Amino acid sequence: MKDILKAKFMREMCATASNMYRLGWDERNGGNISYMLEEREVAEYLDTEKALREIPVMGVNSVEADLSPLEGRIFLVTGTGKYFKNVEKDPAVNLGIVKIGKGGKSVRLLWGFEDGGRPTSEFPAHMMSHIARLKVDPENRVIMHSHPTYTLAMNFVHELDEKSFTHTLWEMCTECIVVFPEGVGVLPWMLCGTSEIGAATARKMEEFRLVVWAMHGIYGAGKTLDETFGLIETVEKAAQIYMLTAHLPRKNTIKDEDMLKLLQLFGVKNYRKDFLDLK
């Protein structure tokens, strides 16, 4: 077998990890990554049929979740209490390889979380949002949750509406609608680690690759770790120029029908049409 600790997913999942804790998304154990592998990759570093142990699914406070649409696939996640400042150093400890049981009830650990520990409390959250991502698009492979610093301080001073949030985020980039062009979902504060949440983010999740969770932090979903990055990181920055003019007399924003020039340009049909405000 080769070494895993030198595979593609791992390397980039450390790296990814090590970016969202330098910009300071993900304080102390705050945020957590879900990776699904295909089995083939990871057969070349492990035994798919041997599990080390075997952990229920459950969030925070125990709450069971059926991912039995899930059943045999195979997971790179973070760790619950796991610091992403660590995962680099101590991949090990901090990450874990799972596979989901049979009924979806519980996950088989093929590799990882060697201080006896297991996936992040938000890992209910996390697989219901890949079923339904998986509905929309096949080829999704990545649910990423954090508290980027701007995003979450705009909750506190924007109304909280989809269509408004939205165009607000538009307005402040002009790559902003061509990245993210069906818009943002926007979730009400609710109790993390519960199936609730995680029931609501999935719904969000059959509209929107990127969901707030109001006064918490966001859910981004993707094909690969550096598109769901980037999803996120293009929603910071937008929301970073936001909080530093949103005081200040505007003379100047990008206007809907140049944002239409936009999308025409660059050959997006998939967006929102009913949050631009066109004549």
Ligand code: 13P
Second form
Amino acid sequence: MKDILKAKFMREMCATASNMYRLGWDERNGGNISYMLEEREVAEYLDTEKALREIPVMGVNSVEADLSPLEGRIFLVTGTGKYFKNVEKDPAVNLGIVKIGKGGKSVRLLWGFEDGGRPTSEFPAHMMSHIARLKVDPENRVIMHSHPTYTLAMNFVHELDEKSFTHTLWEMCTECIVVFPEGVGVLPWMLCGTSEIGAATARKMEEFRLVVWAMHGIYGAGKTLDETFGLIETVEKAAQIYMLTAHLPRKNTIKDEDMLKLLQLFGVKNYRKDFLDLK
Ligand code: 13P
Ligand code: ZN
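Give me the form predicted together with the ligand now, not the form predicted on its own.
To see the whole picture, the full complex is given below, headed by that same chain.
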């Protein structure tokens, strides 16, 4: 068997966690990532039938979550209570590779969580989001949750309806509308680590790859770690520009007609027309 610490998926996961930490998005244990792996790529490194232990699917407490559509699927996932700061220097303690067990009520640990740890408390929200995204995009592999500073700050001073929140972000950087043309979903403040927030996030994920958890953080979904990171990074950049300018008189803006020109230039067809105010 090859050395799993040298696997491309492991190196990418470690680099992503380090980048998120370095950007100040993931203080302490804030944030979590789940990355769906192909059984054949994992089999180069591990016996995918050999479980080290069985772990019940849970959030902060035990939850009701039907993960049966993911039965047999394998995920590389961050551990609950683990610091993103430490992922790269000790992946085997801070990360785990789990296979969803029969009926989707527990997972089988194939590798990692060496100090007795378990998957993130947001595991139900991640898995429900994977189920939702796979229905609209069979190539979706990643769900990422984070606490990016300016996105959070913006939650305190901007209206939280999806049209207005998205429109402000689109106005802040020229390429925002091309990067997330479907907009950003927004959930009100809710208790985290529960199946309720998981189900609400998953419902939004049928429509959006980005879902803001008001006054908490953001969820992103994508085909790769890079794509998902890039989505959150672009929202965060736009939110930063908003927070740097919101208290100053606005002299200029990117107009809705300009956004339409961008969509046409980049050939983007699926965008939230109702989030634009076109004459
Ligand atoms: P975990 O440490 O359980 O992943 O929780 C972090 C977090 O951001 C909760 O929303
Ligand atoms: Zn969080």
